[in-house]
Every structure is written in C-alpha cells, then in structure tokens.
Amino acid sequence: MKNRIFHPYTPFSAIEKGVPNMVRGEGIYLFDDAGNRYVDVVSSWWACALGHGHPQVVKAIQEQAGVLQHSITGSLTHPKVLELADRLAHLMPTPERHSVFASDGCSAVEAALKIAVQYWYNLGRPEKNWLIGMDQGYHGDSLGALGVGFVDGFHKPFAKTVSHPAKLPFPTDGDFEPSRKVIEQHKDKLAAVIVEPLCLGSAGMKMYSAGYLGKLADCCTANDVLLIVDEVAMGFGRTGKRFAFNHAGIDPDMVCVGKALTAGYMPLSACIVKDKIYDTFSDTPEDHTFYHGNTFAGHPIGCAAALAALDIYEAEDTVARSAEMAEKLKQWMLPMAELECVKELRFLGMIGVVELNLDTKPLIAKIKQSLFEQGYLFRPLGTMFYLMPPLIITDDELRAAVYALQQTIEEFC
C-alpha cells in the first residue's frame, strides 16, 4: 500500500528509506510487520509513561467504550469527566481549580494562554495582553503555541507570522536577573508569562535549576503576571516528583498536562485553572463567558483512561520509582563523560541526554541507524541523544539500553 501520510517532524530522506510499519506495543517494546521488536527509547513521544499494552489502561478503554462513547461538555458534563477533573485539582499545590479539557499539549496550552489574556481583560485591564515564553521553548506547533514558544529549527520559515513582543532569556547558571529586568520592564502589558518547568525538551532537553523556577514564580506574583507551567511532557512522574514544578515548591497560575495524562493511550489534555481566575469568567453583570472550546475535550474514553493511569501511578508508586531508577540511570550513564567526543551529559529524572561534540548530520544518522539495526527507536535533537524511557523500564532493559548506546558512540566516534 501507498505511504500517503504527510509524516511530522520526518524528512523526505527519510521516508524514502522506508519507515518501519509498526502493528503492536507492549511493555517497554514497540513490534513491526516483520516481527522485529524495538526499545521505544522516547515513549513514543514522552507520553507512554506506564509503557503499551498495560493492561489496566486498556480494561478502561474498553469499558467506556461500550457505555459511552462520545458527549460534548458544552453545557453538559457525564462521569468520568466530572471525577478527573476532580482529581486533577486535587493533584495541584492547592484544589481550588477548574480544568479546560483538550485533545492534545499544544491545545491545552492555546486554552491557557486565551485564557490569561482575556482574565485580565475581564477585570478591566485589557492592555495586559502580552504573552512570553523562554526563547527556544516549545509548547507546541499552532501559530498561536509559536507566538510563545520558537524552536528555531522547527518554525523559521514562521518566523515572520508569529510575533514575540519579549522572551525570557535561557538562565545561564541558575542567573535570574536578566529574567526579572524582562518582566519589570513589561508588567504593564505582560498578560502571562509560560515555561516549560526545568526541561526545554524539544531545544535539546536543555536544563535550568528548580531555584530559577521558584524565582519566576515570585517574580510573576510580585508584578501581577500570571504563570502558566507546561507540564506536558514532564508531568505524571518524570522528573522524579508527580510534576516538576513541584521540585521549587510554587503554585502556578495555571498548569497544562497531557501526554502521560492517559498514559499515551488515548488523546486528552487539560489546563488546569485557579479558581480566581475562572471565577472572572462569569456571565453576570456583564458576558465573560470562555467562548473556547475543543470537540474532543473530555471525551469519555480519554477521561477513562486517565482515571486509570492515575489509579496506576499512585499503586504502584510511580514517583518514587522513577526518582529510584532516576539514581541508577545517571551512574550508569556516566562512564559516557570520558569519550572524547561527548560533550556533555545532563539529568533530570528518567531523563538522560548525551551530547556529542559531532556537527555533521550524517554521522548522527549512522549513530541512530545502528542503534535501531540494535532494535533502539533514539530520535536525536540535533547533536543530542536522549533516554526517555516508559517509567516501567526494569534494571536490566535501561541498564542495556544505556550499554547500546556508549558501545555505539564508541564505535563510531
């Protein structure tokens, strides 16, 4: 059959080459059409936290499924949506919230950031409605997301479509003043600032200090900007705490989750609101209604599988485990430090990243088709391999994994 998708992030190179076809998941294994069995180094995406096929998960999937398929939550609502959102206030610092459902991370973040603007503009403050991010932060790829978040090697050619009125600097050692210069100096139209909390995962999982974070934090309520945390990627555990957020001890404004919300096993995301800023959004005396909203948001099988993904992660205490495994991933990745032709190693949580001293392209490619001939999906940033692995990875798989990928090194540096 015909390749007809128009594949993201995907050179054509690369499809012609043939992409593998892939028919089945399970645990820590993605399974081709041939039989070939591959590590799915990523979690497909940093989203399948608790690995495929896990059971549980799947239970939930099929047994919404015969009871309720679809039901939109424009002016009505149905259990399972009712009982995450629940559990999602109760998950933040304080439960004195509301969730905005969503399909996916980039839409839970365009609710956030349409949200902020028009909070300000319902307490009769409209001339707040900039919104900033870090330079080289990503929160996802609609034109509204790259208006707060540029990756320069993804989005140039929107560089002029989208518009950046500031940027927070990327902090360098842990340096807050050019940050806090930044927001005082625009409070006066500074609607919110957002942040992808201690990873900027798609700029080459660049990492900054839990003490900025807590810095920001302060610095946004001191001159009435609210905070948003994209927690897409890095919630649910990867970080070694439920959110990384929670590694500076601050209470965002506003927090975005997906991905592992579901366990990556069904599309659901959410912005999850204080409730001092939904309560602006009343219709009385005046319409501040939250004209927003997603078809998908709160689908009933989604909002199942989350319930269940969150029943996992708190019975088998995913948290811990991943701050345990965490421990064992960095020594046993630290003997990459002394080749030659690594430049650094970082980590946060279940994140490893090595990054070679290597500018060419094609080298890289080899390094990463070795590694899959070895049965490993790595999907490298530039001159950076990452381990990203399900939180449910044993000793033995991470310990081979990281063993793959400094042999390989190795072999071709």
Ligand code: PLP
The other form holds:
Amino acid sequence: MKNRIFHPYTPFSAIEKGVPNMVRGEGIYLFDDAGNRYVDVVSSWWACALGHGHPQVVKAIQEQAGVLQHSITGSLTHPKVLELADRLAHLMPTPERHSVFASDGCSAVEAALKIAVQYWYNLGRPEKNWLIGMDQGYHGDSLGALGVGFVDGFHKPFAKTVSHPAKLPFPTDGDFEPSRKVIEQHKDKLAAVIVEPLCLGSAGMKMYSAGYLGKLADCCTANDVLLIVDEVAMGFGRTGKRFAFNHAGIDPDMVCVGKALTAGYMPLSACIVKDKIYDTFSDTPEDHTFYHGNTFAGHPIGCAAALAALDIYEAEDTVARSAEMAEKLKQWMLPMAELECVKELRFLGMIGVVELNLDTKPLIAKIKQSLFEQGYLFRPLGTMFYLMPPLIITDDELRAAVYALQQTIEEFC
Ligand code: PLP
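Please give the corresponding structure for the form predicted together with pyridoxal-5'-phosphate, as opposed to the form predicted alone shown earlier.
Time for the whole complex; same chain goes first.
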C-alpha cells in the first residue's frame, strides 16, 4: 500500500527509505510488523508515562466505549467528565477551579490564551490583550501557540504570520531581572505570560530554576498579569513532583495538561482555570459567555482513560517512584560527562540529556540509526540525545538504555 501519510516533523528523505510500521505496544516496548522490539525511550512524544497496554487503562476504555462513546459538553454533561474536572481541580494547590477540555496540548493552550484575553475584556480592560511566552518556548503548532513560542527550526515559514509583541528572555544564568523588566514595561498591555515550567522541551530540554518560576509568579501577580503554566510535557510525575510548578510552590492562574493526562491512551487535554477567572464569564448582566469549544471536548472515552491513569498514578505512587528513578538515571548517565564529544549533561526528574559538541552534527543521524538497530527509539533534538522513558521503566531496562546510548556515542564520536 502506498504511504499517503503527511508525516509530522518528518523530512521526505526519511520516508524514502521506508517508515517502521509499529503494530503493537507492551510495557516500555513497541513492536514493528517484522516482530522487532524497540524501547520507547521518549514515551511516544512524552505521553506514555505508564508504557503501553496497561490492562487497567485498556479495560476502562473498553468499558466506556460500550456505555457512552460520545456526548457533547455544550450545555450537557456526563459522569466521567464531571468526575475528571473535579479530580483535576483537587490536584491543584487550591481546588477552586473549572476545566476546559480539548483533545491536544495545543488546543488546551489556545483555550488558555483566549481565556486570558477575554478575562481582561470581561473586566472592562480590553487593552490588556498581549500574550507573551519565553524565548525558545514551545506550546504546540497552532498559530496562537506559535505567537507565544517559537522554535526557529520548526516555525520559520510562519515568522511573518504570527506576531510576538514581546517575549521573556530565557534565563540562562537564572537571573529574573531581565524578565521583570519586560513584564513591568508592558504590564498595561499584558493579558498573560505563558511558560513551560522548568524545562523547555522542544527547544532541546533547556532547563531553568524553580526559583525563577517562583519570582515570575510573584511578578505576574504584582503587575496584574495572568500566569499560564503549560504542563503538557512535564505534568503527572515527569519531574519528580506531580507538576513541575510544584517545585516552585506556586498556584498558577491556569494550568494546561495533555499527553500524560491519559498516559497517552487517548487524545485529551485540559486547561484548569482558577474560579476568579471563570466567574467573569457569566452572561449576566452582560453576555461574557466563552464562545469557544471543540467537538470532542470532554470526550467520555478520553475522560475514562484519564481517570484510570490518575488512579494508577496514585495507586502505584508514580510520582515518588519517578523521583527515586531520577536519581538512578543521573548516576548512570554521569560517566558520559567524561566523553570528549560531550558538551553538557542536564537532568530534571526522569529526563536525562546528553548534549554533544556542535561538530558532532554530521554524526547525529548515524548514532540515531545505530541505536534504532539496537532496538532504541531515540529522537535527538539538534546535537542532543535525551531519555524521557515511561515512568514504569525498571532499573535493568533503564541501565541498559543508558549503556546503549553511551556505547554508541563512544563508538561514533
Ligand atoms: N505544550 C508543550 C510544553 C509541549 O511540549 C507540547 C508538545 O510537545 C504542546 C504544548 C503541544 O501538544 P500537542 O502536540 O498535543 O498539541
């Protein structure tokens, strides 16, 4: 059969040789149609925190499909979405919250951005309509998300389509003052600031401190600017706390979640909104209804998958386990710092990064291919390889993956 897929992020040259056809998943492994087994080192784009084929999530999906596969949430509700909205509210530092549901991370981000702008409009301050993100931030590929985040390699053709009225500098040295200047300078126009908490994933797993995030939250509050924390990639245990923003002890105005919300079993995302914002969307005395939605907002099977995933995270103490495994990941990766071609190692929870020197660029594809042939699905970003495996990975599996990466880098560099 001809491959008629318009693949995301995939150069045509990569398709010419044929694309692996994954037919089955089990635990941390994916299997192709020839029966080859691969370790899903990046948790299928950072989503599959519980690996593949978890019987409890599978059962929840099957049961829900037989009971109610879809019913809209416009003026209606259903038990699973009611329960999930309540569960999400209670995962926040203060539970006075309502959730907007969508399917993908970028749709949750779009909702957050529009809610921020309309919030100030609802309050009679329509001039506060700027949305800004952090330099090199990433919040999805829709045009609204590109306006608050931009990865040059991905988004260059759209540079003139989206505008960036301002942005926060990446805090390379952890210094908050340059960001404070941006916020104070534009506070009268700023509706919201959106950030990836502690780690800019798509920019190459660039990390910054919880101290910076704490100062950012304080500065936003002091200047009447909403803070949106995009936990789409980091949420549900990846960083060793339930949410990355928990490291900073803050209570963001809006929190976007996706990916691991259902442990990657169904496309579902949410924007969890503080009630001080939600309450301004009343239709009395004036109509401030949020005229925004998606067909599958609060999809019952997605919600059932999310509830099952949340149950498992709790029952298996996934967050604590992730923090424990994170220490091992670090210890096992540290010897790589001795390799001549290694520029830097970075760690945050169950994310381990090895950044190679720039002159290794021509070798990256070869290292990736060799690891693939050894059964590891790495997806380098620039000259950076990273492990972001399912949080259920065992000691032996993790050690073997680190070892394979080290050996292969040593062999080629
Ligand atoms: N926000 C962050 C921080 C992400 O890393 C991503 C995807 O990688 C998104 C948003 C977009 O999510 P989706 O690809 O589900 O639209």
